[in-house]
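So this first bit is one chain, no partners, the form predicted alone, shown in structure tokens.
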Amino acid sequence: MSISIKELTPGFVGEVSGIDITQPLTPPQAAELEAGMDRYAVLVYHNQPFTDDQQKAFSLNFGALENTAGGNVTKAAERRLDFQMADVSNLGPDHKPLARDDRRRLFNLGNQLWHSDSSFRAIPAKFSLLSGRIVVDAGGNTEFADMRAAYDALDDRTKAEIEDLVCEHSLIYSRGALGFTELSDEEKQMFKPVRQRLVRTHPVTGRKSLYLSSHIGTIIGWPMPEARAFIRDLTEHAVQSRFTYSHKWKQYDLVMWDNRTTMHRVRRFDETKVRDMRRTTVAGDSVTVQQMAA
């Protein structure tokens, strides 16, 4: 059986089937399922019962895995997974769920935001690959938002006056927003922000999108409040339902998607139920824009 992709949401979300990606891929599978992220971006792949070990397997073949120290609170005595895979369930060492006030769980509310994975860092991600283990019946849901035809519909006026802008990007500024703002010393040295390019374009495709994140505190060389005004009201355009796309989860579900040319956020749910979620991170390659002292 042949690898095929069935259009969810033309142009930006697919539906793959005719694989197992629980097992080993030839390099040619590898290099349609990249060409597949190419043209959509969000991938969903269902009934892929994955082990953590067959899940960065799996996501080794579109390049290196992101160590994911530095984004989170969580101790290392606290974690359940090891540093190759994001734990974003609602769960601690125990697998119960984390109570209402537990300083981690809090933290991780910022996942409600519309975000892009790891802009936080000097080198941004490429891909994220979550694996839905346990999921849960009401709510959860995760939603996308297609940056690149979020960018397409902008006039002409305002790309001109975005197209060099860059902006400062640190868990500081999201969770902050929240108010989450008591952190310690070695935590905000740790999130620390750097820069990002406003605008980006996709390596193979050429394609222009824009590159928001809750995780944007600033634009360089303009007044904070003016800068977030203005992040606010390119966000509200990028997430209006004609560019969106909300993935209702079934247990073993795998959702990729490519986070240089979307945003994504998880929507709430009851806390009280387990909720098992791991996520791997293709690291990117490069940087969007020569770091300085941010």
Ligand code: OGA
Contents of the next structure:
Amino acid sequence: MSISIKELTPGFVGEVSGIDITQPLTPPQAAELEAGMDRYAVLVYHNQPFTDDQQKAFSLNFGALENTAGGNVTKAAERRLDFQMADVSNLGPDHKPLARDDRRRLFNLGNQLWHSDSSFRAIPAKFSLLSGRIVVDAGGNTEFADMRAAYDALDDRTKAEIEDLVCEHSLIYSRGALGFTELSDEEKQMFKPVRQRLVRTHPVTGRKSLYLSSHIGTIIGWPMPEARAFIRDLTEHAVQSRFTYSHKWKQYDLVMWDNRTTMHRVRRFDETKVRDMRRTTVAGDSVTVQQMAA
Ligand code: OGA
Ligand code: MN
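The form predicted alone done, now the form predicted together with the named molecule:
Everything in the complex follows now, all chains and molecules, and the chain you saw is the first one.
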């Protein structure tokens, strides 16, 4: 059987069949999927009942795995999964839904805002791979926005204006937008802002994209309110329905996306139900712009 990719959203989302990705890939298979990622930006696979180790092994075909440390407020002793797995479930280590006022849950609600994974790290993520181990039947869709198409649709004046702009990204900003502002000194230190270009160029295709994320708090050299108003405006443009795809999860779906060219968010669902979602993240290999001196 050979790999085939059916286009779900033109030029943006592909549905892959003809391959069992829970088993080791051959180098040509891995290359074909990587090329699929470059052609689309989101790939969907069905019926892939991963273990964590199988998910990690599949992810390693596309680069080194990112360590999730520094990306949340969950203490090491409270973790349900190891450091190479991002726990995007609503569960504690006892596998039960977190209480409504649990700090970890409130922090994770930030995933309902449009973002690009790890844009708050100096070297941001390449791919994310999200496995639906237990899914909910109402709500909880994950939505994706094509930031290449959004960039292309800007007028020339805006393109020229944003070409060299640099933004500050931090979990402090995205969580602050939801009123989650109580952070320990250690957390504030861990979430120190980093800089990212607002326009990125894909290393393989050469296509430009808008690098937006709810983690943005300002534009370097701009007054903060003006920066935020402009970023909000660009974000509204970028998430119009013509640029987006909504994924309704079936158990054992695996969705992978390119964080360099997309944003995503999860939609609200009944959090008394178990939603066990596990992400591996393929690390990026470079900064998008020089960081400020330490
Ligand atoms: C993520 C994320 C969305 C979801 O895995 O990075 O934002 O559907 N998750 O849980
Ligand atoms: Mn995410």
